[in-house]
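In the block that follows, a single chain appears as structure tokens, in the form predicted alone.
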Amino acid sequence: MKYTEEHEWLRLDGDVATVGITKYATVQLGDLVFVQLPDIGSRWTKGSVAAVVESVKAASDVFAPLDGEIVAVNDGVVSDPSLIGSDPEGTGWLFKLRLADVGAYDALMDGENYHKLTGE
């Protein structure tokens, strides 16, 4: 698993990365009440806003962690945003991104460096 400084996690399977927000991010946001996911087939560049999560505290953009095409979205989190908070790195995943450059995945942070970033 890899992480971004914007608190997204990615799990790679072949050339498709499953993407979600980290437990740290869900704790900072509080109870999530709304999720907007990208359209399947849409293409994103690294750093562009691919999704939005809204909590009782604030709305937060979820950035595309790498360049790629959306190949699946988790409709379960749209109907029940609390799944993200209860299992952020499992059933709370947001979308699956077919990476334009699989090699770019290796440049993202590993768990140790992400935990140093968050102080956990």
Given for the second form:
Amino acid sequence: MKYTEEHEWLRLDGDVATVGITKYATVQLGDLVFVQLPDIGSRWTKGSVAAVVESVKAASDVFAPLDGEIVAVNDGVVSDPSLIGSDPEGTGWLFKLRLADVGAYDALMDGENYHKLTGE
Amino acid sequence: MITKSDVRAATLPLRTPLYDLHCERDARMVPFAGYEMPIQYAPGILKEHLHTRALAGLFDISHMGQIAVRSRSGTIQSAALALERVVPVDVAGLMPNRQRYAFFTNGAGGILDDLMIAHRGDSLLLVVNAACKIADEHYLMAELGSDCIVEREERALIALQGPRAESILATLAPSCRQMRFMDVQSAMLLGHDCLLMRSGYSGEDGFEISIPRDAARSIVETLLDSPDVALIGLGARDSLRLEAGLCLYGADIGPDTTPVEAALEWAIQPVRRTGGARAGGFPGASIILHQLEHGAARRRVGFRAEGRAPVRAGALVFAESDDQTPVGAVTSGGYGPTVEGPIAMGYLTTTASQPGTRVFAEVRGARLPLRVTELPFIRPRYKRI
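For comparison with the form predicted alone, kindly provide the form predicted in complex with its partner chain.
Following is the full complex, with the preceding chain placed first.
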């Protein structure tokens, strides 16, 4: 698993990364009530807003963690956004991104550094 | 990925007498109107909201301003008449031990702040918004100072809201059972002189309670001994008031919105309107009185989204999905936990404001269909009889 400073996690399988938001992020956000995911086949550059998660109070952007193309999205979290809070790094995944440059994955933060960032 | 939308206070934040209690009980504190206030506790906004509607929620609203107005001549009637110079509301007709919603208006007919006025027998107590309270106090001194004493009361203020509020408060003050909506009563709580007001801002029955600062913690802890009472933060306070169709000052009303535009005519009694015994005589009277008779060009309405995406403050509203010119905008919006869907309030050109009208809000570049709806979104449960 790798992490971003924007509180996303990535799990690589071949050249496809599954992406979600971290437990820490879900606790900060509170109960989620709406999720908007990108279209399959859409292409994103690192840092662009690929998805939106919304709590009662606010909308929060989810950024593309790396350059790539969306090859799958999790319809389960669209119909039940609470899955993200209950199982953020499992059934609460958001989308799968085919990476333009698999090498860029290795440069992301590992778990130890991410937990230092969040102070956990 | 967490968008930092919270505005940091420029100076050292203030703390209410309940600050330590909030921290001990796992509040997430945020800067709000110059204070460090609880936005939520461990259960989170959704559960806090639903708890208030099902049982009882306890809110620290000590950041709000409590301003006493007394007549220099000693008669409360002259203080009430003086206050009528700054609000378009019947204050002189307010009976002892009753309270009433009001707003300060400006010369353009806009709203400088909204407030509650309580008649305490010997004085009027004004409860005003935290962000406005210093300006309000100076304004009142300038406008009423020649015949009134205007004095901030440094007391705590809590709200106990929800269907169990009465039975819980009655364990400390049995006489609260006799109060009805908008009644005011002095009562001793645990030996401390408090003021009970049967009102609130959640759409539920309940009370706002003014408490000496030193007694706030013990009274709150005693109320929290009931398993039906939970602490509720500002997040759920906002979603509760939105469902109840109540205005948030600075979002839904402000210096650029008149009471008629804001659909608050009900707060302007006939005695202050054209033809009334004390018609006009408040800032912006000519504009407001004209709008009361002829209507305004825009109006505050409710919106229900047809889809599931929340539509939030700032979203522009269009009559058609491909129109270039908006007919209005959303001023408050989010998810309503009790109505289980996105709800919003905002302004629309009056001609487009009929309930049932379909309009479109622009959200992240897309046009989402909304239905104009009557307010409130829930049936209020004030104790009117």
